[in-house]
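The chain that follows stands alone, in the form predicted alone, written as structure tokens.
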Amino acid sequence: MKNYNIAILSGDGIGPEIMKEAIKVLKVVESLSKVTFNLTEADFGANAYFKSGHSFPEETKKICTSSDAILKGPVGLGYEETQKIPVDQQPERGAILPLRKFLNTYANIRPVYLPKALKSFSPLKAEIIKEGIDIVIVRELVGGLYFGNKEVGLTKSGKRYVKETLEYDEDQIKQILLVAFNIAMKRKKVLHNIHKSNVLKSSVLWNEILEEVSIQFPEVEVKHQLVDSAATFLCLNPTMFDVMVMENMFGDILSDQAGGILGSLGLMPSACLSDDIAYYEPSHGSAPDIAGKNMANPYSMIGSVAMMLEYSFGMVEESKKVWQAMETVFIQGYSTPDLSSSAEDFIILPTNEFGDKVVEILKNLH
């Protein structure tokens, strides 16, 4: 019997609600497979600053470096009660960006997925979807522009100005690539690289390092396509992609329209690795407007779950078959209301049932 320690940072808004369903489908593979899976929540964003005066609590911080993977949910409030917050101890500055240097989960790593029986959910023509979107985006998340040195001030004639410097060295490059090379090697070997080396000397070294380590997998065939016109083609033909490398900024934006393309960001997961530990979260913010209605999808939260059952644990059987139930349930004909819109034709259920029905499927399965 395998034992695993789980931090679970259920986070704000919506995060309790779509968590809880997470930890149903937990308990149904612990039942079935001959694992144990111990579960130590701890306070993470907006609702652990005003219990403590902290996003990112220190007795967070131990309970997260004492377990073997941590599933977090989303963070943050509405407007104004952000602005009660102090701005370095917003949920974005405060606990997020540093829960991922303290991790040093340098690889972020998005599916986007959509088979064609779920094609209604998409904005785009059935005839740009074709079979399916099944592409994999992955992320350098602990460098660039949002890490780098950051500077406000006067200047001499009393304007004010901001710098912000966008940074990377080889190692921090060199790291990432490896990732996307390796996950290419297991699906179909083609490697997208989306930079902007016409005008970026970052992108430049990026590429020249992609160079370097590309000869490594000589059987990935490598695209060099630049950010804006790889945000076209997400729209255009996302088919023609398979597995997409870039660093943080463009990935934080590419990765937010492929939700777009799938018609919610509900139906994104996502996994942060680093070569110790790694956190799973929804790529979804926390929807404040509709927290505590039994509303939201919790399709990401249960994803995450199976990246994690994958990548933390090597439980790659079950966790195709939570990605399994999942999609069986959008199959049967049921959805949730945050997804209504774009799902006309499905009967809609609140957030615990749904939740029930993956759980119910799942049990099928095994």
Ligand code: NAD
The other form holds:
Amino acid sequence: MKNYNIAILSGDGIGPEIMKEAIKVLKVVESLSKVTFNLTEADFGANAYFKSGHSFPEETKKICTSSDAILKGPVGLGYEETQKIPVDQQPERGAILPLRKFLNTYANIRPVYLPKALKSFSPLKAEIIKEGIDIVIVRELVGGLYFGNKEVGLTKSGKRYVKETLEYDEDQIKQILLVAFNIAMKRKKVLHNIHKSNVLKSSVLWNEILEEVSIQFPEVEVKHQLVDSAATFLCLNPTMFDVMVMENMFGDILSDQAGGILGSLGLMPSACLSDDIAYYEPSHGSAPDIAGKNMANPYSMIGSVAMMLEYSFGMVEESKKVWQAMETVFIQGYSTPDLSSSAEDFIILPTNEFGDKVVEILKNLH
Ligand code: NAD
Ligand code: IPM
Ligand code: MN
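For comparison with the form predicted alone, please write out the form predicted in complex with this ligand.
Entire complex below, previous chain first.
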């Protein structure tokens, strides 16, 4: 019997609501397979700050490092609430980025998936979606502008200024490209390299390293696309993409746009991988506008569980069944408020009932 320790960082806003559904699903997987999951909850984010003065407390770091994987809900507050926390302790700067650096989770995998049967969720026309959207965004997660040196001050003439640095070294670029090429090898063997080498020197170096790495993957066809036009093609022709690789900030922005073409950020789970441990989180934020209303879509959090089963525990079949169960909920005619208006032919479920449906179907799949 295998036993896995999982740290549970429920987070802020809709975090606890969607985490509850993810844990329900995890418990079913546990009851149907030969593993036990030992869950340890830990404070993280704005809630942790208000409790202890730290948004990423030492105790949480210890729990993370003694776990086999980490499941994390979104953190953050609305604009006004955020102002009650000192800038460096605000959960994005004080918790998420330090967590990524602490664990060195350099590879962020964001699947963008909408089968043809669910095309009505997308704001795009059916003829654009064709046979369905199925993209994997591979985002570099511990470098670039987010982690470069930051300086705020006054110029000699007394004007306020800010300086943020975009830095990458060749090892950082190489390691994320290797992840992307390996994913491309398992899929259609086409890799879209998203860059801005017409302006940024960082992209020039990125592309140079890509040429070198690509020698190890002669079967993979590399296609270069500037990031600005990539944004347009995501709307006009998303099925031209299979695996897309890009630096940190490009990936942040394009992956939210990808959520938009699916119809909701609630359909965006993710995996954040290092060479040893990994953590799993939705790509979206804490959705303060709907927090506490039992109307968040838990798909992104449950999908993050499915990714954890596959990537951290090698439970590929169990993972597939979780995906299948979620898709079946929609195919049976149920949906969540973010995806459908009541005018459509779907029965709209609150957060907890969507989780219940997934559980019910998952049990029947075994
Ligand atoms: P957001 O992603 O929280 O919300 C954007 C829109 O998407 C909102 O209308 C929201 O209701 C909707 N949405 C998001 N997830 C949903 C879900 N599961 N079901 C239904 N609807 C959903 O973005 P924001 O409002 O710009 O940011 C809110 C806070 O979240 C900020 O503090 C931000 O920094 C933080 N944030 C955290 C993470 C993270 O923890 N990884 C990621 C992104 C943003
Ligand atoms: C994400 C989020 C984070 C990011 C923020 C909240 C630090 O937007 O995971 O996409 O920009 O990486
Ligand atoms: Mn983001």
